[in-house]
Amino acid sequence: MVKWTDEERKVISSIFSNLDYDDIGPKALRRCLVVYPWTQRHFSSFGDLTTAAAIMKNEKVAAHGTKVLHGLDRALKNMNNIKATYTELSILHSEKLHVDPDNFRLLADCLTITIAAKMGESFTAATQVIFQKFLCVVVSALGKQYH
């Protein structure tokens, strides 16, 4: 189990309560789409995305995006188990969608991009350590099912 500090607790809460979902969710996914195509196979139902400019307006793309980034109220709700609440998570895209693990920590990674943007100097490198710690035991949750 991970250990979270109140300042940790603090600094994510803070984090997530400034975001716009329907904004950063997108930026998020669609970044991950255009900078690694190869996450690509798992979005055949959405359509065109040939290209960067049709990934970036493709509305079922940004639906996931937001969706996605709203996932992760889970483990903020659930910061003392987050392995145990993305169980069914894990197995659905471990079996179902065999999705590829490392995905996820691509998306992360992303998702770090385009908040720190966003945030611009008020995420800072220890604010970005918090956030990341956060993501990990996120990605680790997400592929426990590999193991």
Contents of the next structure:
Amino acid sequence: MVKWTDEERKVISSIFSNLDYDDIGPKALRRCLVVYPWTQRHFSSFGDLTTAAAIMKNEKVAAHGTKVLHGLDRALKNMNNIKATYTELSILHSEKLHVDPDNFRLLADCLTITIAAKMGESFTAATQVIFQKFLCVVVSALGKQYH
Amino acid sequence: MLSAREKELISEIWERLTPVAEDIGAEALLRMFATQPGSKTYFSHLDISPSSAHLRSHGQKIVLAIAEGAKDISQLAITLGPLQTLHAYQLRIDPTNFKFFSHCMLVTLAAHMRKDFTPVAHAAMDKYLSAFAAVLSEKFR
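Alternative state: the form predicted together with its partner chain, after the form predicted on its own:
Full complex below, order starting with the chain above.
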């Protein structure tokens, strides 16, 4: 079980309570598809992803970005057992969606950068440590059911 | 593989950041030391506490080298020759640290440039920093 200090819980909860999911979710996913184009392999049914401009306008990408960001809510509500919280989603991503778990790390990095761009200098090094710890635990939980 | 437009973008960004090289460099290093404590082992001979003179001057050195390389990316191997030798035979930094530093540099750029650090700029910068790190570690073995 991962231990969280009161400070860590406070910082993480504050970041998420100040988030516009419909803004940040799409931004993070778009960034991932542009910066790491091979991640587009899972979205062939989403329509035009051929250019960065097309990705930025794509409505299915935006909708999916929001959905994925809301997926992090589960971890927020179950900080004491993130691993168990993501068992089903891990199995889904492994056995049905066949997503290389390294992609979770790539999306997590893009989310970090999206949040940094949003928060500017208030995304301090200390905040970054805490946020990355949170995402690292989620990413690890999502990869747990790959066998 | 960097397109001509991407090379322009990268060179523009670093030219704009050269005046604040100290701030950017120190911040990126600080972020790396906080998130990857193992990276601090290479700096046991310096004072790397926040706003220390060592941190700022070292950060500046790194950013100026990155900015210099950005002026003509096709000549990276030549521009970085002396730094390649330094890193291979004297500093001998485990190359995973270059990845950690690059990530923290991207976070620093995002925090400073905000909306201007677009996905396209991010992609170009990530590619450039990867190429920079690869050239820097060419003489390692």
